[in-house]
Every structure is written in C-alpha cells, then in structure tokens.
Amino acid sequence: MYSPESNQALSKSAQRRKREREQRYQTILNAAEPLFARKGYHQTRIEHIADSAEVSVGMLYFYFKNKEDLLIHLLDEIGFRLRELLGAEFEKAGASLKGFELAGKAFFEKFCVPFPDKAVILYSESVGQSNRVEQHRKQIFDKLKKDVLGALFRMQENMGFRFQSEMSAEVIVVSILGIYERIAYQYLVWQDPSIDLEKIGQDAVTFLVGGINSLCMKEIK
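Chain-only structure, as in the form predicted alone:
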C-alpha cells in the first residue's frame, strides 16, 4: 500500500519524485471515482481504472493492495472533504443555529450537486461491501456524528439554551444525518433529472432547523 514519505528534508530530485507519486496516487483515485459511481463497484475492474488513469496495472498495485483498498482510500478522502466542508460552513455563523442552516445548504449545494459521484460512492456503492469497507463507512459516519454533536453543544453554550432531555442532542444528530443521507440516495442514486436537489435540500434544512429551534431546545430562565 502506498504511504507518503515523512516530512524530513529531501533533495530536489527526491521532492520531485515525491510530488509525482502523490500526483499519480490522486490520479488513480480520480479515475476510480466516476467508474465506481457510474459503472458500479463490482462491474469496475482494476484494468478499467488503470486504463482511465493511464497507468499500468502493476503501477496501480504499487499504490493500492487491491480494488477494495482503493475504495477504502477513496471513501476516506470523500469523508474527510465532506467533514471539512460542513465544519467550515458551520463556523461562518459563529456556532449558531444559522451555522446549521449554512452547513445543511452546503451539503446539497456544494457537495451533492457539484460532486454527485462522491455522494453516490458514500451512500450507495460502498454499502454492503466487505466488513473492512463497512468498518470504514462506520468510522466516517461516527466522525460526522461526533462533529454534529460537538456543534450542537457549542451552539447550546453560545446561545444559552439547554436540551429538553439527555437524548435530545443525539436524536437531532441521527435525524440530520439520516434525512440528508436518504435525500441524497433517493435523488442521486435513483437519478431523477426532473428534481431540483438544491430546492429539496432547502426544504430539508428548513424542516430540521425548525425542529431544532422549536422542539428540542428551550431557553434557560
């Protein structure tokens, strides 16, 4: 499996080789993404990915143990980019209810719409694969859950609210992640071109933000 070199001082030629390896690693991931999303994980062969990336099969195996390993690396990258996007959007509003609205809109407008292949891999093509793949999916969603839970508690402290019960925050998190996942799956995996995902996303965000505001929190007197 490919592993980036340490950050120790390198000669210029070594730095160049390092950049080339990193670029080739990313090129292979970029080639695999649309194939997994559109052709299907099981229907995509290593030879298809190597051909799309313009590398030899042997070179591909230098970076990844097998197709499963490639999918896991791709999943990890997608999960990281999604968490980074949502976190940045939430921070724009200073840990407030508005931050949840911005993050929710970004999920649809800045993730699902411009990068549908990433969403399809995360919510469809990686589902029901090996135990190892499923474990990585669980890790991604556990991290997302932790991110959203932390954002809720930051908002609670920042805005002077308290939750109605010990389970309120967790129920909110599960609802947010579950609804967004279901919407992404229905309107991306089922490929309905007549649907405006951004408008549907706005409805979902409005629904969830309203629920957080009116049902699950109340001001401390």
The other form holds:
Protein chains: 4
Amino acid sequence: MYSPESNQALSKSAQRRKREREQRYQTILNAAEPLFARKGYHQTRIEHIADSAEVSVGMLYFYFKNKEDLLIHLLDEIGFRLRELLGAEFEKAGASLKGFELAGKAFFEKFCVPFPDKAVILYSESVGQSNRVEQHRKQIFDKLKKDVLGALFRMQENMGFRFQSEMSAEVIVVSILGIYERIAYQYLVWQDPSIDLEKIGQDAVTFLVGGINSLCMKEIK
Amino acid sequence: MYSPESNQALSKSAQRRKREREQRYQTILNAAEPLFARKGYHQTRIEHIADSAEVSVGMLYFYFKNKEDLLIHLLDEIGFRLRELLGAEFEKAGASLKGFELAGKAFFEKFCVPFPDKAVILYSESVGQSNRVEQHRKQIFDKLKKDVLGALFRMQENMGFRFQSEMSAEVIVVSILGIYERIAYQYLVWQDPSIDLEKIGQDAVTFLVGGINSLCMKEIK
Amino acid sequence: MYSPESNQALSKSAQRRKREREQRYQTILNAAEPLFARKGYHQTRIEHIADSAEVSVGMLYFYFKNKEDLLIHLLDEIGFRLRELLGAEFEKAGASLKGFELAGKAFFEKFCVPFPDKAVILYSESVGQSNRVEQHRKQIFDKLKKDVLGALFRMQENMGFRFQSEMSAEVIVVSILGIYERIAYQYLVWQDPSIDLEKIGQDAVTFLVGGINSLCMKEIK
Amino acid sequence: MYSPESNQALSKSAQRRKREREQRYQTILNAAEPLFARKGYHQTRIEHIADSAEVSVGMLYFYFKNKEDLLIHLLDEIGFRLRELLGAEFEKAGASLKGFELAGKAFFEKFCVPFPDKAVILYSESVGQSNRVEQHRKQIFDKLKKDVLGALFRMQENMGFRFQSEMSAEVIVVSILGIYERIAYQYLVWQDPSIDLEKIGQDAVTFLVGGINSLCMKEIK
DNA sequence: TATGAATGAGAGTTCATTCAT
DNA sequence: CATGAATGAACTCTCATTCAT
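With the form predicted alone in hand, show me what the form predicted in complex with a further copy of the same chain looks like.
Everything in the complex follows now, all chains and molecules, and the chain you saw is the first one.
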C-alpha cells in the first residue's frame, strides 16, 4: 500500500539533499569568483578556493571535474546572467533605439558596478587560458551577438530602414559589444581614472546611435 | 693617452658584440612570438623557446629576467610597432576623417593579417597574466589612446567643431579601439567565419565616422 | 519461561538475517572478483565494487574491514575452492600416480578454464600487494603443499619406495606447484598462444611423473 | 685550424658527462631496487627513491618518464643480467644435461642468493602492476624460454633423441622455469624455512632431469 | 542496518629558474 | 659569455575510509 507520509519524508530528505547540493555548488562558484578575479586564475590555488568555500578539496572535485571546469562553469553562469539582464532591458523598451540605450546603461549599472568580479572574469581572467575556456567565451559572445542582432532586426522591422550592406548588422553588433567591453575593461581591470562611468554612459550611447544611424538608411515608402 | 687605433679596434669589436646581442635578443623574441600566440603563454615552456631560438636556456635568462619579462618585452615591441604603423597612416591623411579611415584599414591590412601572432599576443595571450604584464598592456593602450586623441584634436582644430561633452573625445577614442579590438579578436582568436575583414572594414569605418559625427557639433562661426 | 513460539520467530528472523548477510558477503566477493582480475587490484575502486554488487560503500565496509581485507577474503575463498577441488581428485584415485594425473587435469579443466578470474587473482593480482596479503598467499600454498605432500606420502606407503633424500618430497611438491602455476600464468595472464592447455596437459603430467620417479627409489624387500 | 687539445678537452668533458649520466642512471636504479623489493612498489614514494639516490626528484624524472618507467627499466636490467648469467652457464657445459644442472645451480648461487632484491622484483613486485610492466615481464620470460629451448634443441642434436610430442620441448622449458621460480619465491619472498637452497638444488636438478628424460625418447639408429 | 557525501593526506608530476663548469 | 643539467617548490588530482543522518 502506498504510504504518502514516508514518501513525503523521503521526498523531503531528497529535496533537502538536492537543495544542499545546489547550494554547495553555488558556494564554490561564489568562493572562486573573487579569487579568480582578484588574484588571477593561475595564481589561485584549488586549496584556497576550497578553504574559502569551507569545503574540502575532494568535495570541490566532486562538483567540478577540474580547475578549468570550475572556471568554465563560472564563466557560463556569468554569461547567462549578463544575457538575462540585457534581454530584460531590451524587452522593456520594445524594439527601438531606446532599448539599446537602456541595455547600455544596464550593462554598467547592473553588471559592471555591482558585479565587478564577474566582469573581470568575463573580460580578463578567462581570456587566453585554454581552448576549452575560449570555446565557452566564444559561445557567450555568440549568444550576446544573437540577442543584440535580434533586437536590431526587430527595430528594423518596426522602423522600416535597410542596412547599407549585408555586413552592416554584424558590424553594428560587434561594435557595440567591443565598445562596452573596452570601457568595462579600462574601468574595472585597469581602474583607469579617466573612465567615469556616469559621464561616459550617455556619450557612449550617443556614439553608437550615431554609428547605427550611419549604417541604416531610411527606406522610401 | 688616447689611442684611436686600439680604441677603434675595441669599438669595432664592441659594436659587433652589441649588434650580435641585439640580434640574439630579437631572435628570442621572434621565437617566442609564434609559440606564445599558438600554444599559449602558459603552455609554452622556456626550453621550447630556447630551442626554437637556437639559444641555450641560460642565455635566454641572460637577455630576459624571466618568462614574464620576455612576454613584457614582446608586448612592448608589438605595441611600438602598432603605434608606428597607425601613426604613419594618420600622418598621410593630415588631420581629417580620412586619417581615421586609413588607420582603420591599416590596422587590419598591415597588422592583423600579416602579423596575426602579434595581434593574438596583444589581445589574448597577454590578458590577465599578471599585474606587471597588465601594466604594460595598459601603457600601450594609453599611448594608442593618446595618439588617436591627438589626431582627433588636430582634426577638431582643422574642422572647427566642438564635442558634445567633456568626455566625448575620450568616448570616441575608446570606442574606436574597442571596435577594432573586438573585430580582430573574433577574426584571429576565434577565427569566426562571419568576420570577413574585407567586407567589414568599410562598414566599421562608416559606423565609427557616424559615431564621431554624432558626438561632434558644428560650431557656428 | 521458555517461549518456543517467539523463540522460533526470533530464530527464523535471525536465520533469515544470517542468510542474507552471508548472501551479501558473497555478492560483494563475486563482484570484486572480475574487477580485481581484469582491471587489476589497484585500478579497481571501492565505489566500483560497491556499485557492481549493488551495495552501498558503507555496507561494503560493514562486511570488510578495508580493501586489503576484501582481497584477502577473496583469496582465502579461492584457495579453499582450489584445495577442495584437488582434494576430491586425489580421493578419487586412491593413493597412486593416477591421483596426481587427475589433479593436474582438474587444475586446468575445473579451475583455470571455468574460473580464470580466480586463477588470475591467486597467481597475479594478489602478488606483492602487502605483507598481510602475502601471508595469506603463503598459507594457501602451504596448505596445498601439505595436501600434495600427504598424497605423496600415502602413495609411498602403498607402493613402497623411498625418497632419494630428505628434501625429495618437498622438491617434488614444490616443483609440481611451480609447473602448474607457471603454465596457468602464461595461459591466463599473458594469454600466451603457445600454451595449448589440451595438448600440454598430458606432457606436463608425463614430465612430473618422470620427475617424481627419478626422486623415488624402489625399495628392495 | 683544428685544435687537438681543446678537442680532447671537449671530448674528455663530453665523455665525463656521459659517464656521469650513466652512473647517475645506475645510481637511481640501484637506489630503487632495494626499496621496491623490501617496501613494495606502491609503498615506495618517488621522493624516497630520489633521496636514497641522492638525486633531486626532478632529476629522477629526467632519467625516467615516470615511476612505472623506472620499474620497467629496473626489470629489463634484471632480466638481462639473469639471461647473461644463465647463458654463460649453458655455454660452459656445451649442449648437455650438465648445462641444465649448472644453470640451475647458478640461478640460486649467482642470482637469488647474491641479488635477492632483483629476484624479488622479478618474481613478486613487478607482478600484476600494469599492462606495460606485464608486457616486459612476459618479454623477459619469453627470452628465457627461447634461451633454454635453444639449449634443449642443441642437446637433442648432440644426443640424438626425439620428443614425445610436439609440445614436449615447450613443457620442459616452462616446467623448468616454473620450478625454479617457485623455489625462489618461497625462499626469498616468503622466506620459507623448509626451503634449504643448498640441499634442494640437487634434488631439483634430479627431478627435472627425470622429467626431461621422460619426455625424450632414445632414437634407434 | 544502511547510505553516500565528505574528507584530506598523500601521490605523481612539471617546469621556471639557477649555477657550477 | 655560454651551457644545460639540476633543483625542488608548487600544483592538481585521487580515492580509501569515515560518519552524520
């Protein structure tokens, strides 16, 4: 006979286990993040990460295949968060230039400033480490490109213009990503004092809107 | 008493020595470049570089303090070459938008394509390795910024416009560097097939000219 | 007051428990056997054995003190089986050379061929692992020696001969064990194609009978 | 101009280097031998071997690819020595039964007794460690088999007999190797007090001569 | 009894750097 | 100047064993 109680008990226990496992997984990622970002990936020893996460080295290897794997998971998570964030901003403004403006502002205000470690890992510590890491970096940028490209095409449909050449959309997207990446890098990695995010934001948006406009031609209907 | 003869003999010998030393120094840098760019900085062993340069490991350490030092010198040389190249292009066209166009074209055609290893080291392998390396990277970018900024200001004087805000010039320069860096990265490091340098070049220039224009306001004289 | 009922109930339950325990114990040994024999003792992980036996790691440690202990119990069981088998063959033929022939045949046909894993563990995987394991290996061989020695002495009584020297019996026994061990090793561990058990068997028996004869001298009555 | 002196100096220096290298190689093998034989292969740590050889761990890895490689080289050397030794004994006595006698005696007196560590490694510590090690063990035994087989065939030619069956020669050789191996194992690994090499030697030879005779039939000329 | 996640000592291995020659 | 063998600290990773549940 089916016993809901013992079943629920089991289920509860299993649920708790699962919750704990996911928590620990996150704990490790959270511990690795500042270490990778501040000491550098190679300068960070597995033991430090384990200590910082209050987890044994063995447990760390239970959750992640190796150090590279840990970096990759961290990277993927950062990429996911960033896309989620930017996606929401594009949603807010419908398919318009406004969306690009909001997304640009959010990139600084909701990503770089509150999560500098995440940005440093994405733009600095994960660069040139290994082929596998680079593949994941590429994947993240490809998805971001796809997202921004989607927003661009939706805007095109709305506003009725055409691109100067077949590469224009690609160029616009890559340029946007490049501009923001470089500003973030100078600000976060080099802590360049000439980069004042508050002041720079508006000009950056103006610049890229100007860039976009120059590659989009009003269609005569 | 001054002995021109022995002096000259010494001088000749010293000159030869110096020439040889500089040659060897270059040989080592040249050997390290493709290894760092293709295998990666960490995956490249000192012994491998020495072998490739046909120099003993000990000699390598005579010319360079350590592995990091080698990377830094390589990086500095790459930065110098790039600045030299871009500077020449700006010279050619006087202080005009044309100069930006030429410099952009030259970046791809005279730097990325003929010297992919140099570009990969500048944009990938030297990233996030250590504070000292990062300082030199920053220095290189600062100088590039200064160069481009100079060209921009000369153009401003010539054409008589003013920037929308005090940050505009900074934003323009950083944006330009960011755009080109990202395109180079996708093309060289990820070998992204959607990046066709030939086709992209013109649009990139159009984009950034649009961007520049949008931050520069014609002055009413 | 003695309560047969509850007693019987307890007894039955206890019996079942004991049966289950022994079953599980065997299951674990049976799971470890092919793993040790095919992957090797050191290459086999405790977790793998537990999985294969469908038992938790904790349970495995309930039944066996540690990995070495598991190997020792396996080894002892293998030794017991082998002695049982050879003993039965000696019984069949009474105290005669025939018994040695039958035992030799049985060693191949009833041990090595149907239970190659057991033979591999006895002759290869348990060798040189630790002092404790080696003690048990020695014990097994000592008992086998004693068995064969017993058969030899019974044959001596029956047939009335004397050994050439006081060591002769020892030498005969050790030689027999050595010959069969080496053949089994070549056949099972190295899978030496020049070892054809079918064809070799008869010659091996002839060889050792010749050996035995040469160390036994007919007594003049 | 050719300078014999500096040349000789170079040559001498190079010779010394080579000598030192070979010496060091031997020193490491010599240091590993007693450790492997007495503590066991797995219980012996690389660091111990390096310490014992008064060599740094790094140097050890310069001479040997890894721990397994060290064991294999040790094993090969032991195998080579043993064959050399037995070969010389067979040579001494021409192609006769005497040769088998001498070789048997030499196995104990010139191998097992003076070099117990070598014998233990050959017969115990190298057993069941890995496929690669096992391949080398097999190779050694194959060569030993070939050597003994050669002696047997030469004796056959001299004495004019034929083997009972096509497998007889194989059986004789494998039996001889098995008998001596087992005696050595009991004596050296188990230090079995019932094995008195002095007394056992003669009987072992008698046994195997009897075995050989029983598989060889006088040819009627 | 039964579980299997957690532990952590300890292993092998690498390689930038040094220094006797 | 030149060599390259030698160093050994530092690193990642494994897995037998334990113990809270």
